[in-house]
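Have a look below at one chain only, the form predicted alone, in structure tokens format.
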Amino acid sequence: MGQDIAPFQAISISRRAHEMKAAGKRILHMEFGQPSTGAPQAAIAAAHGVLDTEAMGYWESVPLKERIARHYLETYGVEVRTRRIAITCGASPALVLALATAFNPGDRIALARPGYVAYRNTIRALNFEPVEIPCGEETRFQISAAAIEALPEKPQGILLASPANPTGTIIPREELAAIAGVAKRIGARIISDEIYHGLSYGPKIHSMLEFDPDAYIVNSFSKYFSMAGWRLGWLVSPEEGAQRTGAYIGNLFLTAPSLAQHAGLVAMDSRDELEGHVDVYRANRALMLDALPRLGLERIAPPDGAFYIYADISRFTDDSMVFCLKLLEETGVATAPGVDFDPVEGHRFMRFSFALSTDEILEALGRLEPWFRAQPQR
């Protein structure tokens, strides 16, 4: 029998937001981590051309796999053979594939808390055991080699993300190398979620493949490439696991959408347009960081990358879900409650996504500032 898992509370927030929108309320969506921009224009044009000329069908694009392999060489100096790359229907199936092919039922997977809600729930749904390591300000809300090594019972797997969700923090090169060293010493397999690569506001982002060539790497076209609705991602498996991954993907998911694969190939060479999106996020981040103290939110995780700010709201509430619903009802600004990302401490945190247009960020701040000023403090 399958395991019970907790619901994604931000979906409840979003559902209510859409009800309000249907009733005529203007809603500003800061609850989900999805770009407000669409796919690159050249990718959309390529998709139109394919629609006009091809029937399409089940297919895995060899040119796309070759382009992804070139991306690893050009960006990280790492050679990845195309047979290690599986094209997936987004990052979520890639995570399922990595977990299902790398571990046995009952295996323990270490991960940071706070962390993306689907990590612990997917681990649990597949009958593995999530081992959440509490990560606070002293480690910039990120997992560390020391914390993994200090676990009384060594895990079979380590799941990490850099940049991270919900905090946007980036793990430095030295710490990634140290984590890879600990994993090798204790015999743990690493899964690295790298879907926010390309979204940095200063620190350099490194792939775990630079330090552990046998790591599983999850990535997606949803974030940097602004193609969330196209449902396209990939998984890099170690050499010895690639054949097993291929068998699993063929049986569980068949193939990723053909149209998305054609568009994704073109998107990978649309860098000027995509870097323009990053410039917008950078401006939005600056606006948010300037405004947050005026909202009474001085304690935040340092948003090095991605497009999130994870803020301590304990001066206002000890129930982030109720707080976010109240905020939505009274301002029309949808946000994510911290309990999604941390079931222990998340009741006193909330997450803002700034992957909107700059005009929308300014509008949201215009609503948020007077609302927060009016809230009683505990």
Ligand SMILES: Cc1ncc(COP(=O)(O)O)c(C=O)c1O
Contents of the next structure:
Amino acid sequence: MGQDIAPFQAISISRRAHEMKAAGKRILHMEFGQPSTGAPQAAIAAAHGVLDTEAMGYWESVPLKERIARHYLETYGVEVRTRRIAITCGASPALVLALATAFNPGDRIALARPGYVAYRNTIRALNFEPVEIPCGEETRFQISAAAIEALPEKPQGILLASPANPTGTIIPREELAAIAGVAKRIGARIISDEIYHGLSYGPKIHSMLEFDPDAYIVNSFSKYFSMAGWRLGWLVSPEEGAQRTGAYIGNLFLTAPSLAQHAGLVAMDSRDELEGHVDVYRANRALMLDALPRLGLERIAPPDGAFYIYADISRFTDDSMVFCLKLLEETGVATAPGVDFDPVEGHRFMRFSFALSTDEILEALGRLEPWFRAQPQR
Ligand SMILES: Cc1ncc(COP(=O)(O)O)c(C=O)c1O
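Coords for the form predicted together with this ligand, given the form predicted alone:
Up next: the whole complex, starting with the chain shown before.
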């Protein structure tokens, strides 16, 4: 029998938000990490073009793999042969592929808590064991080499994300190198989820490939490229794992949507438009950082990148789910409860996504400020 895994609580918040919307209420969606913008214009135009000319059979775009390989060279100075790149339907199947090909049933995978809800659950669903390392303010809510080294039992795998969900924190270069060093020493395989690359508000983002050429790298068109519903991503496997990844993807998933692959290739050269989105997120982040102290939310993780703010709400509640639902009912602002990201401490945290338009952020803050000021403190 399959493992029981927990649902994503933010989905029930979103479902309620959509009911309220259907009843005529204006809702501001800060619960999911998805850009409110669509795919780049040129990518949409390319998709229109091929719709009239292509049969859209099973297809793996060689030009897209070559473009991704060039991206590694240009962005990180790392050479990646195209045979190591698998095109997937987003980061989610890339993560499944990496876990399934790299580990044996029962293997222990170390990861940060808080972290993306699907990590823990996907690890469990595939019959591996998540080893959650509690990460607080001292380590900017991120996994560290020291914490991995201190584990009483050595893990076979390490799963990390920088920038991270739900915090947006970025692991500095030296720490990534130290994690790669520990992994090598203890014989653990690294999976690096680089889905938020391209979204930094200061610190330089490094790929784990710069430090560990044998890491599995997960990436996607869902965030920076603003193409979540197109379902497109990729996995870079280590040289010796590439053939196995190819066999797994062929059997488990076949190919990613042809239409999305055509559009994705063009999106990778739509930098001006995409950097325009980052400018909007930067402005939104500044507005949020300015306003949050007025809401009584002074304790937040430093949002170096991605488009999230993870805030401590313990002065108001010890039940983040009830708190987020009340906030939604009374203001129409949908947010994500911390329990999704951290089953132990998350009852006193919530996550805001600021991947909206700046007008929407201003409208949300206009509703949040009086509401938070009116909340009784514990
Ligand atoms: C850290 C992280 N990894 C993976 C995913 C899944 O993304 P995709 O849409 O590419 O499957 C998400 C989605 O929010 C995420 O936040």
